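Listed next as structure tokens is one chain, alone, in the form predicted alone.
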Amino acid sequence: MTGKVWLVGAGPGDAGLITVKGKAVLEAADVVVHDRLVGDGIRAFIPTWARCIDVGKEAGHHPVPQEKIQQLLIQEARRGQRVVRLKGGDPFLFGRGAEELEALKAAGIPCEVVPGVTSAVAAATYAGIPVTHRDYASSVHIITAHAKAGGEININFKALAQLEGTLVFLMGLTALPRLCQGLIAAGMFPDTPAAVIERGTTARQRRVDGTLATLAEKAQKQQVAPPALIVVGQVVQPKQEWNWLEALPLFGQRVLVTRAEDKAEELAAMLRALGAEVLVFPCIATQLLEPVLPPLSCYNWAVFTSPTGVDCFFALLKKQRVDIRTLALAKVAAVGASTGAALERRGLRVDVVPEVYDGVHLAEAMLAQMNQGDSVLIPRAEKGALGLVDRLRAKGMIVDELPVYRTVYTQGNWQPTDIDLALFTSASTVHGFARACLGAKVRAICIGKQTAAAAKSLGWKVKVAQEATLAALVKATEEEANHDN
């Protein structure tokens, strides 16, 4: 059975800017063919059982020439495959999706095409740069400004001076000098307010400004390398209103995050919202465990020490056909903010709540409010900490573990590199970057001791939140980040 291949636009480099229905795509597929210019945050996109091929082209330099692609995806979509080929930016503006496609079509293989974000407006509206304006530019015009192999960049430079609109060109850095001065020759004022934009839209991003009369000698003195697009027009203000992302309190930072694939996206939306590149790189995943419950009527406490110990507690009672209504004489404990609120999500109201979020400062406000000989279910990982358990039999309750889920470690199909901080919610998620990334060396933020412990132990340079929520979390991330500026 022939399978099928999508042109997928990845976007600029921000993993956020991939479309929805690009995400979707992706996370089902079986292959990925994928270019040099697919950052990390979209790779975390990759289900773990695909298969992905790197045929990544940079200037002067292409291992597996189009024509091979071309055939590569003929050749797995006639496997029975579902075929992504990844391409930065839109897979139609300087693409090559067109061929990619026409090859496609050609040889029998059903295909879709989805739209991409472009980086000559992304980079630039990331780098405080309009391309249109009321005031300044009514049109914007793109243009490549890369040459085929052996020849001369084939631009109408009379043409683009007599517009009014913003020029942005497309893979350009080397011919910066040449661009420059042929506009000038075409008749633009030398001090046309130009700039170029390195790796816009991510942690790295970088803008030069200067003029037609100056860019050039500007961007070889800082050592801009690829890729970055060339912005030329009167747009390029240096106006404060419009730098909005660099204002932001986490730009410029490459932050990774460590949690379950189900529990990353939260924290990851609270670091995008502050200016964060966000890397999501589960290390962990959660097994529901299906232990038969007991009663529940004969409990005089319920505790929780995890969210995730609550929502498989409550799988089970769904799968097991339980009314939580037996454990309605109960008293209701969790560990931590967190925790509370996933049972008040859940309809229960949380009675204790220690003021430090540990086992051990549990036990102490349980014990307040406790009688001699009471019965305790504890819901919790196949692997729990022994501070609680151990506090509360010490006191004579009686205690029932029921272990409700297991904590394995996971591996993606990508590594990540050039981590400014990386978030650590568990000491589960400490040891699984640490077998996922042998010998790697992060600054970690972590959520608590036990978790700063684990890190510790590695030679890790660590942070610990105040407390052990996610908003002391990201408070943690900006200090440590605040700290290098």
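Target state, the form predicted together with ligand SAH; input state, the form predicted alone:
A single chain, with no partners or molecules, comes next.
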């Protein structure tokens, strides 16, 4: 059966600017064919099973020619795949989306287009430039200034000079001097405000202001590099009222989240909400183990040492058709707040949570309420050294450990680069990252002592959260980011 192709606009860089429809399509993709302009943050929405094919173009180079891209889309669809052709910004705005649509139609491939938020508007917005404003500009014009190597740019400067609206030039960085001269020669005032916006809506966003007379030199001095666009007109002003982005505490930070895929999104969303550019790069995954459950009614205690342990224990109950009420006699203990929350979501009130979230303190807190010879069930990871079991046994308790999951390392199909801060929620995420990105050194924010020790042993700079919760981890991230400034 023939598959289908979706031409999807990924937005200008910030992962939050993909559309709801675009994200839904992406989450169901078998194959993703993407450009260089697609922000790394978008990878959070690409399923791990999907094949990613990078056909990105470097300025001046075309690693994969347009015809080849079209052939690839047709070929994958004919193999029955759900293909997402993911493009920066909007697929039709200087994105050659129409050419791809034509080729797909001609080949009889079912096809849909999902528009995207274009950089032409969004990069300006994020840089504090409203593209129209009743006092300054009543129209906006989007122009390509792409010139073939050494060739002339094909722009009707006379017509543009008469518009009095905002002019936005894409692909214009190399042509910037000729562009400004052309507009001045066509009659625009040399002191017309103009700005270049580099890597708009990402953590590396930069805005350089000038006028038609000065901008080219300023941009060159400050070594502005693509992707960048140029905005010309009275809306280019240094108005503080229009600058909303820089007030966000994590703006300008590229933050890596290394948790397992099913756990990453909650943390990623917290960080995005504070303005960070978040790269989700799962370094571990959970494998459910399937031990035969012992009769639960004979335990006085059930102890949980991680939210994953809770999830896997309940998955086992379901698989083995065991009723949770067989555990009715047991008291329930959790090592920390998030494990406790995972239990409460399942309708189990927790009897004991230690003040300090570790095995030793958990044992102390439990012992205060235990009787000699109590039997204890601990569903936990295959490997888990908490100091909990030994302490309970030393006091005469009968402890059954039940390995319900195993943590395995995962290898993404890409390599994150240029990371400001990397977040680790367990020692295994540290080891997983070190394997996936051999030799990479990062500034690590760690959820607790054990995680921090693993990170320090690799020679990384480490900051530890005040307590082992996601909220505290995010707070530590903010502090570390401010430390910079």
